[in-house]
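Coming up is one lone chain in structure tokens, specifically the form predicted on its own.
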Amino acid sequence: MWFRNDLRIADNPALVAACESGPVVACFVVSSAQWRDHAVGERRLAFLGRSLNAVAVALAKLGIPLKLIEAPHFDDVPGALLALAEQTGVRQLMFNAEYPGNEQKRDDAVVTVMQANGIAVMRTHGGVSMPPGTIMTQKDTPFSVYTPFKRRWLERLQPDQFRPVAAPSPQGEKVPAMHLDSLAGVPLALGSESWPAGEQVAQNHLKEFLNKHVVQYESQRNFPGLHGTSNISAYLSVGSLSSNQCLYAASEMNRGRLRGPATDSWVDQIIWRDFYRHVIALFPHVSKGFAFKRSYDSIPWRDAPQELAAWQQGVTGYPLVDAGMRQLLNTGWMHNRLRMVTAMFLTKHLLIDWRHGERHFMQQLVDGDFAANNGGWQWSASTGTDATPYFRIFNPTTQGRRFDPLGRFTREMLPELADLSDRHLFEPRKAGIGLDYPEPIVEHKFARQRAIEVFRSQLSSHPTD
């Protein structure tokens, strides 16, 4: 059983298939150089390592050893897995599919090498509720807009498809559990207080959210000063929790039905997660650094390293933008409303290439997930699937007043503005007092018009987009 971003025992179809086939050896491949190339950050690596320790303990109780093998680049993985297979005498390899381009190329190479050496391979779909290619338009083409995708997804999804599979039974006597103190050179203690790991922790977060907060999710999810979100994204990103487990828990709240007034808005976010996985699987150019709308690759983005650095450090002079960026720097996580606000600020106010922001987020986020991160960035930059229209440009001042009306979150993240009144918090220069806080890096009205002109010019050159 080859574990990847599916670090759980329950609802793991590849693990169940392996256990039904005979004695199991589990493995995880450490690809340090490839992770660096993919901008996987230290917080995520530390969380990944802690999640590995947790799944190792659970596997050990089932009598299944977990072995770590080194393969610095994805090209090294087929040979490393074959060597382990020959060493342990296994005759079949099981794994759950991953969908970005490099991962698919790696997995295809593994299948080829294994089968050439007489080792059978089974690839299952444990990371989505509906595998890519199963939700198509009437013309049998992939969806590029979320809402019709969601309608078709809901039409096609049957209860059996999101009912989690049970954890496998023990395979034998308990074995010693592998334990890591670091992963790819990163100490696992990094972020451990804020982000405890493991399947049980993930389930506890899910239960708390559904029991206490989901009924207010629709009304509170956009307000970073409230406890309005599920706090499970990190666990979904490493697979300690599955989307099917989330959907099934929602259906239990709704007496067997997936849809219900208390859970609909949250379930929509799980469907978005599937949607972005379908996009990266079925539109391979998205995994290669290209815009989904290929003509937008020729947008004349600005080369402004000092402004990029100011955005990264949270010193743009726009309080809500800076509060979001400092939350990211300080915690490795950012509220979803702020991910949109900060991404749109970089791409529209500063006209800096979305790829710089995408990479920075991946380097910082404990829940860094290529499909969701790429989808979100391209949505904000108006270059992606179902993207916000290019002329829709958030006003960061208005966004602050609307979504942090009491200033609770902004004052927490920007203590230098803590004493400002609500009236002046999002326009601090109007307070008329000296502040240790920068002037706005760009004027909103000017930046908005500049972005519209650039995008309008691009659209006129490529009218089919």
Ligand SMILES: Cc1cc2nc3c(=O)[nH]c(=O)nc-3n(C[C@H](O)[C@H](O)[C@H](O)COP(=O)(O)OP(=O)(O)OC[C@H]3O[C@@H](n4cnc5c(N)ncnc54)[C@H](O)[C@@H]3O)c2cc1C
Second form
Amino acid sequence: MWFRNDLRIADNPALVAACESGPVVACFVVSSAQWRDHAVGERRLAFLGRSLNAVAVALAKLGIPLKLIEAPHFDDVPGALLALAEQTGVRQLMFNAEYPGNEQKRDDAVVTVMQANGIAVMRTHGGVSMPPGTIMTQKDTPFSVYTPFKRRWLERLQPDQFRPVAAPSPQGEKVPAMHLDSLAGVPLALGSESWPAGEQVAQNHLKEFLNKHVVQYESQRNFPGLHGTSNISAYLSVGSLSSNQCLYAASEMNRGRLRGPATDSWVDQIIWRDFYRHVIALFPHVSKGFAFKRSYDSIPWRDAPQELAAWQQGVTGYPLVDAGMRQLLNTGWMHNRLRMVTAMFLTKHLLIDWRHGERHFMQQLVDGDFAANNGGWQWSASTGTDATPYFRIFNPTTQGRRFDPLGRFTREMLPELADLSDRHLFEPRKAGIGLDYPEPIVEHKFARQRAIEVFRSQLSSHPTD
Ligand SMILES: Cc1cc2nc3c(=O)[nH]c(=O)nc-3n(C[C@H](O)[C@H](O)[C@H](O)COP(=O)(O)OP(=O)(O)OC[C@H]3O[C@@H](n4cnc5c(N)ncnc54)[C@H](O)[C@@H]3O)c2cc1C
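Could you drop in the structure for the form predicted together with the named molecule? We only have the form predicted on its own so far.
Next comes the full complex, this chain leading.
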């Protein structure tokens, strides 16, 4: 059983298949150089390492040893796995599919090498509720817009489809559990207080959210100052929680039905997660760094390293943008509303290429996930699937007043503004007092007009796709 971003015992179809054919050896491949190329950040690596330790303990109780092998680049993986297979005498390899282009290429190469050496391979779909390729348009093409995708997804979903598969029973006597103190050079203590790892912790988070908060999700999800969202993205991203477990737990609140007013809006987010996985699996150019809408690759993004740095450090002079960016720097997580506001600010107000922002987010986020991050960035830059039209540009000042009306969140993130009145919080210059806070890096009206003109003129000379 080759574990990747599916670090759980329960609802793991590849692990179940392996145990049915047992005895099982589990492995995890450390690809430090490739992770660096993919901008995987230190917080995420530390969380991944802690999640590995947790799954190693759970596997050890089942009598399954977890072996770590090194293969710095994905190209090294087939050889490293074959060597392990020969050393341990395994005849079959099981794993759950991953959908970004490089991961698919790696996995295809592994299948070829294994089969050439007489080792059977089984690839299951444990990371999504509906595998890519199963939700297609009438013309059998992939969906490029979320709402019709969701409709078809709901039509196709069978009542039993999202029922999690049970954890396998013990395969033998308990074995000693592997334990790591660091992963790819990153100490696992990093962020451990904020992000404890493991399946049990993930389940507790999920239950607490569904029991106490999900009914207010629709009304509170856009307010970063409230605990309005589930905070489970990190667990989903390493797979200590599965999307099916989320759907199933939600359906238990609706007497077994997936849809119900208390949970619909939240379940829609889990469907978004599936959607972006389908997008990267079925539109290979997206994994190669291209805009989903290819014509948008002609946008002449500005080369403005100082402005990029100001955005990264949270010193743009726009309080809501800076509060979001500092939340990211300080905690490794950012509220969804702020991911949209900050991403739109970078791509529209500063006209800086979304790929710089995508990379910075990956380096900082504990929940960094290629599909969701790329989807979110391309949405914000207007280059993606459901992309917001380029002329609809958030005003960061009014977004602040609307989504942090009491200023609770912004004051917490920007203590230098804590004493400002509500009236001046999102326009500190107007307070007329000296502040240790920068002037706005760019004027909103000017920036908005500049972005609209650049997008309009480029797109009129390049037909949209
Ligand atoms: C620019 C940008 C970058 C993003 N980068 C990431 C990322 O790297 N990793 C990541 O998991 N999410 C990303 N998102 C999506 C979203 O912001 C986070 O999933 C969400 O904030 C996580 O908080 P939560 O667990 O409390 O979410 P909830 O609102 O409680 O939602 C539950 C789960 O649904 C999924 N989900 C929610 N919104 C989305 C979405 N828009 N797209 C795909 N899945 C979604 C997540 O797995 C989330 O944990 C990004 C969004 C934007 C706009």
